[in-house]
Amino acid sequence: MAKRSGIRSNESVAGWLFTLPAILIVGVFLAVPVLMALWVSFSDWNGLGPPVGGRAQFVGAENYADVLTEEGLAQRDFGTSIRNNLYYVLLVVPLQTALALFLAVQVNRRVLKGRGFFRTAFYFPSVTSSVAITVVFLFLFTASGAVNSILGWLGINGPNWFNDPSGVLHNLFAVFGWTSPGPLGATGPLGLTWWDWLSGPSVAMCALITLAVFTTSGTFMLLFLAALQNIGTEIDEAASIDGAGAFRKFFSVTLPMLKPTLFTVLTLGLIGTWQVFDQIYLTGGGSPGKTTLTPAFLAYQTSFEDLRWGRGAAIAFILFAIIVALTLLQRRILRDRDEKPKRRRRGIDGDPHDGATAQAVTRLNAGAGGAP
C-alpha cells in the first residue's frame, strides 16, 4: 500500500500537538501529584523537606497497617470515622435521591404555575456557599434555635444538636431498657466493639445529614428534570390509553427509563458523601466525641495537624478504594438482569431508545395483566 501523502499525512502529528497542552496539564497537576501521594503513603515523610530525595524513608505498608490491623488509637479513630461516614452515606444518599426525584416530578407538571420560580428556589441551596449554609444551620440547630423552638410548640424537648454525641440507635435501645452492650461488647472490626458499630448516627450527625440533603437535592433535581423532559409524550399517552394510572405509569414506565440518570445521581451522591469535609471542619472537626469524624477529615487532621503525612495519605487511598469498590458494586446491582447487546435492542430505524421504550411497554403490559 502506498504511503499516504498530502494534507492528511500529518494528521497524527497535528493531533498530538493539539492535545499536548491538555496532556501536560493533566500530567503535571493530576498524575504526578497522585503518584507522589502514593509514594508518601509508603514512607515516613513528616512534611518537612521534599518527600522525594529528602529524609523520607520507605516503610512499606506500615502506614496502612497502623489504621487497618495494628491495635491502637490510630485504628480506633479510623474505625470511628468509617462508622460515622457509613451511617451518613446510608441516610443521605437514599433521602437526597428520593427528594430530588420527587421535586423533579412536581416541577415537571404542566399544571403547576410558577414552575420557574420553584425550580430556582429548590436549586438555590446548591449554588450557595457551603460555608454560609453550614453557619446558618449552626444557628438553626442550637439549643435555643428555631428547630428546637418548633419542637417546643409540639411539646418536644429538643436536644442540643451539635453538642450531643449520643447515637440514635443507642437512644432507641434505651427506650426499651437495653443500655448494656452485653455480648456486643466484644471487639469487632477496626478496633471498635460491635456495640459501637450499632450506635447509629449521633444526634450531631443527624443535623449534618439534614444539611446535606437540603443542599444537594436541588442539583440532582435538575438531572432528573432533564431526564423527565427527554421522555417522549407519546410514551405517556400510550400508557394512558392502556389504562395505566399515575402510579403504574411512574413505576412501570417513567422510573425504568430514568435508570441511567438514577445511576448517575447515586454515583455522584456516593462519591460526595464519602468525601464530606467542609461541614465537618466548620462544626468542630469531628466533635462531639469524634461522632462526626469522617475519613476525609481524618486524613487532613493526620497530615496537617499531626504531621503524619504518610498515614494521612494512606487513609486517603483507602478511602479512594472504598469509593471505587462501592461504585462498581452499585453499577452491578443497577444493571439490567435481562440486558442484551445494544444492536439487538435497536428498533427498525436503529434508534437506541426504541429498546428502552419497548422494555417499558412490556413492563406496563405485564403489570396490567398482559393487556394489549
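Everything numeric here is computed off the predicted structure, so don't read it as measured data. Numbering follows the first chain given and starts at 1. Each form is matched to the other, and the largest set of C-alpha atoms that superpose within 1.5 Å is called the rigid core. What changes on going to the form predicted in complex with the partner chain:
- Core-superposed comparison between these two forms: CA of P21 displaced by less than 2 Å.
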Given for the second form:
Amino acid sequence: MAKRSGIRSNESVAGWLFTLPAILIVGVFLAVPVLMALWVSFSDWNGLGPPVGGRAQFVGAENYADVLTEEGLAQRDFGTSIRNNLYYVLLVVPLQTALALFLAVQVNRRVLKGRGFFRTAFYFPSVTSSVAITVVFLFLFTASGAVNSILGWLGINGPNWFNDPSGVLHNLFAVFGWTSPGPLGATGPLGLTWWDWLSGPSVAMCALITLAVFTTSGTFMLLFLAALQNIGTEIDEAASIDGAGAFRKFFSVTLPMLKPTLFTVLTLGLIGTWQVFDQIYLTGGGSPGKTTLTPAFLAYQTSFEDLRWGRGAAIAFILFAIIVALTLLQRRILRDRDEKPKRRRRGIDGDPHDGATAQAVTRLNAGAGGAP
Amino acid sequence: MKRSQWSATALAAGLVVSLAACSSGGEGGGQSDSLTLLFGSSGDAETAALEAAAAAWSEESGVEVEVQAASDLTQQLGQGFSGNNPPDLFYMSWDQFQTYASQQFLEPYAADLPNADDFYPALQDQFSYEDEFYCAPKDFSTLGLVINTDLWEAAGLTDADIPTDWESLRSAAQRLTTGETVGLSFGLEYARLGVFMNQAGGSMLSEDGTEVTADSPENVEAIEYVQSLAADGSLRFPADLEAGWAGEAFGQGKAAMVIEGPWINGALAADFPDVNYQVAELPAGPGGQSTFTFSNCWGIPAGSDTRDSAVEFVEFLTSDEQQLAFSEAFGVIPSTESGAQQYAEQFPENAAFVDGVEYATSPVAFAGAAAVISDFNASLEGLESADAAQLLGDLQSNLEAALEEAQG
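Same protein, the form predicted in complex with the partner chain this time rather than the form predicted on its own?
Expanding to the full complex; the earlier chain stays at the top.
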C-alpha cells in the first residue's frame, strides 16, 4: 500500500475533488445544522443573533434537566406530550401496517376487476397535502359533522371529536365505575400521575389517529405491493399443491417472505408517527386540554413562542434518541426470529466464526481490487 | 482526468458562490431608504389600510416601505431574529412583549416620541419593561358585553335590564336562554375569565408585581360564579356551540350575549351583516368594574440599522389622524387619549369599549407567563366539573415558578 505512488498518486486528490460537492452539500445542510442544534441544546441561546460566537452561554445539561428531571411545568408538558405521542404510535403503527398489508393483498389478487382503479384510490390520500386532508377531517368530525350524522343513524350519540379532551381509557374505566385515581394518583415518571399516564388517547387524538391511518396506509400499501409482486407464482402454487389453504398460505408463506418490507414499513411508520407535527399545528397546537400535544410540536412551541431555543433543541434531541432506540429495539425483535443460517450468511453479529468468514471475504475482495 | 478535476473544482466553486449569494448583506446608518413592515393581519381591510398608510408616508418621506402580511407572525418573527434579519418594524403583541423585551430583542424608542405622553397610561404600562417605555401602542381594544338586540327584545327585556352587576347578568342570561339560544357565551380562557377575577377584586399578581395571588379567595369566587352560570345552562362556551369563537356563535344567533372586543364589529359586518346588536360595559362584580385591554405595539428590533426611519414612520402611524383612519377601516380604538375621544364621538355605538379603558387592566404577561397561562387555559377544558380552588392552586404554583425565573 505504502509503495503506491507514481502515476496513481493524483488519484486521491481527484477522489476528494469528486466527492467535494457532495461533502459540501451534506456538510452545510446536514452536518453543520445538526451539530449547531446539538450545541444550542446545551446553551441558553434565546434566538437573537448567531447561536455560535454570540452571547449564548454554555449551560451544561440544564435544558435536558428542565424537561426530564426538574419538577415543574416544562417537565409536565414534556411528559404529557410523550404520553400523547406514545398512544398515537401504539395505535397508528400497527393499524396502518395491517391496513396497508390488507389493501396490498387485495389489489394484488389476479381475480380483482379494476385493480388499477383501486390502487390509485387507495394511494390517493398519500399524495394529497396533509393540510388539505386535516382541514377536511376537521369538518367531518365537528359535533354535527358527517361522522356524527352516520353514528346518529346507528343510534349512537357521537362526541364533539376535536373538542373532547377526555381519554378513551378513562372513559372506559368510567363505564366500570372507576373514575377517581385512587392509589394511581401518585406521581409517576415525568411529573405525571400514573392515572394520567393511563388516560389513553383523548377522543380528539383518536380523530387524528384515524386521519394518520387513512393518509399513510396508501404509501405503505405501495411498498407491500412491490414486495408481493416479487414473490413468484411458483411459490404460491407449490404451497397450494402442498395443501395449504388461503390463510395458511398467507401466514406461513407470504408473510415471512415480506419480512424485510415489514421492517421497512414499521421503521418508517415509527419515525413518522413520533415526528407528527402538521396535524397538531392545524388542529390548534395541542388543544383540547393539551391532549394532542406532541414532542415535535412542543419543541416548536418552546423555541418560537417562549424563545427557549435551547430547551426546544433538547426536546428535539430526546425525541431523536427515542426514535433511534425504538428502531434498534424493533430491529432486534424482528431479527431474533430469523433462522440461524440466514444470520451467518449476513455476517453481521459478533460470532467469531462469522467474523472470520467476513474477514476472509474482505481479504479476497481487497486482493482482487488491489491487483494492478 | 484533468477535465473532470477542473469541472469538479468549478462545481465546488459554483456552490460556494451560490451559497454566499443567499446571505444578505447588512447596511449601515440610522436612516434608510427602504423599510420592511411585518404584521399579522385580521383581514383584507387591515392589509389595505396599512398599505395605504405606507404609501402615504413613502410619498411624504421618500422612504420605500415594503408591507408584508405574516401568515404566522410569531414564527416569522422568531425566524427573522434568529437569522439576524428581523423586519424593520413589526406588530408586537401584548402577550409576547415582555418575553421579547426581557430577551433584549426590542429597541426602547417610545419615550423619545413627541407624542409619548398622549398614550393611555394603561397602554404605556403594558409596553414598559423595567420602567422603560419600549414601543408605541398601535391601538387598543377592551372587552365589552355585546348584546343581540333582537333576541333581547324578544325576551321582553328593556334598556333598564342591561346588566350592571353579576346578579343582573345572571338573570338576563337566564331570561335570554331558550331552546336554540344560550344567554351568554365567551371563550374559555384566561383572557375572559380573568375579567371576572378582577371584578371580584382578585388579581394574578400583587400591586408591586412581586407576589403571585392567583389562588386568592376572590379569584375562587369568580371561578365559582362562572361555574354556577354554566350549571344554570345560561352560559355555554363556543366549542360546545360548534363555533370557532364567541363572535361566530353570536352571529349565528346561538348566543344572545358575548364578551368580546371591538374586533367583533368587523367580523359581524363581514359574515353576519343582518345581526342587530349593541355594546354595553361589562357588569361590575363584588370588587367593582373591570375589563382587560389588549394591544399591539410597533416593535423595532434592538440596534436596528434603520431605527431612525422606522421611528419616524411610527410617529406617522400613531398620529391621531392616521389612527382614526385605521379605526374606520378595521374598527380598532386609537391608543392616544385624544384619538380615542374623537373615536367615541365618531362611533357612539362603540363608546362602551372606550369607557372601559378608565378601569381596564392588562392581563398578566411577564416573561414566561405565556406558557403558564396556556397551561391554565388547557386545564379550563374541564371547568364545569373542576374544583375551582384546585385549578387556581395549580396556576398559583406554576406562576410562582415562572415569576421566580423571570426575576432571575
